[in-house]
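Okay, so here's just one chain, in structure tokens, the form predicted on its own.
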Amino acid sequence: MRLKDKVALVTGGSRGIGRGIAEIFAEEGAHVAVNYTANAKAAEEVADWVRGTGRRAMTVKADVANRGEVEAMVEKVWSELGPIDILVNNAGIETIVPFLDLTDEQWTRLTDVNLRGNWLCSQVYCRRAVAAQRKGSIVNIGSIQAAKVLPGRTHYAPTKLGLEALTRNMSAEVTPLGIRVNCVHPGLIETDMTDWVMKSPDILPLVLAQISLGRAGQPREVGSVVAFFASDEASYLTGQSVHVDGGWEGK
């Protein structure tokens, strides 16, 4: 129960890694707000799972790239679930587009969600927490692609590497105010976003051959590391980035 009675907001919490984080947080004693953009039913299923552990939960719809929606989300969680102690910036999108085919719209939307969204949610939360003189923790969810070159990711990879710089610089400014900031870079995690890899008889063996543990990770394995960063056990860790990738070679 490392997060007993803490209030956590998990963006993109309705599926995949976000759901794994929400589940681990609930088991560690946290009350969880599950953010989503489209699938209200999936978000409510996660919230119900959290309630099944005896914790409180709520769902909240918001586009993390829209300041007005983010401000409304933070205020709604703050008033209905309680003052937010932990923000997990997990919401993200991935598309695979060859560099020469990449459009302005594809670049802008992906960077708005994956990088600007992290900054925006963090700023809105930090302003609210500092005004209330509350301490807290932020965990940004990046990707192994911050350290690896994969085809068709000239728009995606820079957002994840940018999260490292965002994490360090945010930490330098808000840690003295009581809010730690860290980053987790997952490797190949078995989710709907990686389903095409997991089901490919040609691609999957090539990827697994690069991973020391020889398997894909599970969302809850990422959740355990995020919970550690968010807990008091990591009280002397801030501005750090860690790869949760099963020992993916070639970093």
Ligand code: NAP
Second form
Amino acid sequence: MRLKDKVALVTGGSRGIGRGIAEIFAEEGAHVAVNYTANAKAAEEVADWVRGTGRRAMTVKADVANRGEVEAMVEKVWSELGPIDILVNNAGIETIVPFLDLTDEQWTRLTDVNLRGNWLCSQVYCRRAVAAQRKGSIVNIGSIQAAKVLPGRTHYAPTKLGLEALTRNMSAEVTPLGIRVNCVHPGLIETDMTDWVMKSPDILPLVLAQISLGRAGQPREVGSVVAFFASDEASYLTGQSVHVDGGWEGK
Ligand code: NAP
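The structure above corresponds to the form predicted on its own; please provide the structure of the form predicted together with the ligand.
Full assembly next; the chain just shown is listed first.
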């Protein structure tokens, strides 16, 4: 019960790593707002799962790259579930496009969601929390690609490395106001995003051979580290980034 009666907003909580975070948070005692952008049914399933643990839950649709929708999301969660104690910036997208083929639109949409969206949700949450004189915690979900080159990711990788700098710089400004900010970089985690890797008989063995634990991770294995960062057990940790990647070599 490391998060007993805390109110958490998990962006992209409807599937994959976000769902794993929501599940662990509920088991640790938190009430959870599950954000999604398209998949309402999946978000409702996660909210039902949370309610099954005895905690309160709600779903909230918003594109994290849209300021109006993010402001409405934070207000809705604040009034329906209670003042937000924890924001997890997990929503993200990945496309794989060779550098020479990448279009302006592809660059802009991906960086908008993965980097600006993270900054936007954080700013809207922090303004609300500071105005209400509430303390809190933010955990950003980066990627192993902050430290590793994979083909076709000249747009994706910079957003994830950028989150490290965003984490450090936000931490410097809002930790003195009572809000700690940290970042978790997952390695290969089994989700819809990585389904094609998990099903590739050519690529999967090459990837697993580089991972000390010799397997992909599960969303809940990321969730438990995020819960630690969000909890009072991490009360002296801020501005930090940690890799949860099973020991992926060559970083
Ligand atoms: P996923 O299975 O594709 O799920 C993505 C989630 O983000 C869904 O809940 C989706 O909502 C939501 N989302 C996407 N765009 C959004 C937007 N504009 N606004 C609000 N929500 C949005 O992805 P995942 O594998 O769980 O990845 C989660 C995070 O971890 C991402 O930031 C990703 O970059 C990062 N990551 C993943 C891995 C991995 O191996 N899986 C490794 C490193 C980092 P809908 O359900 O409504 O579509």
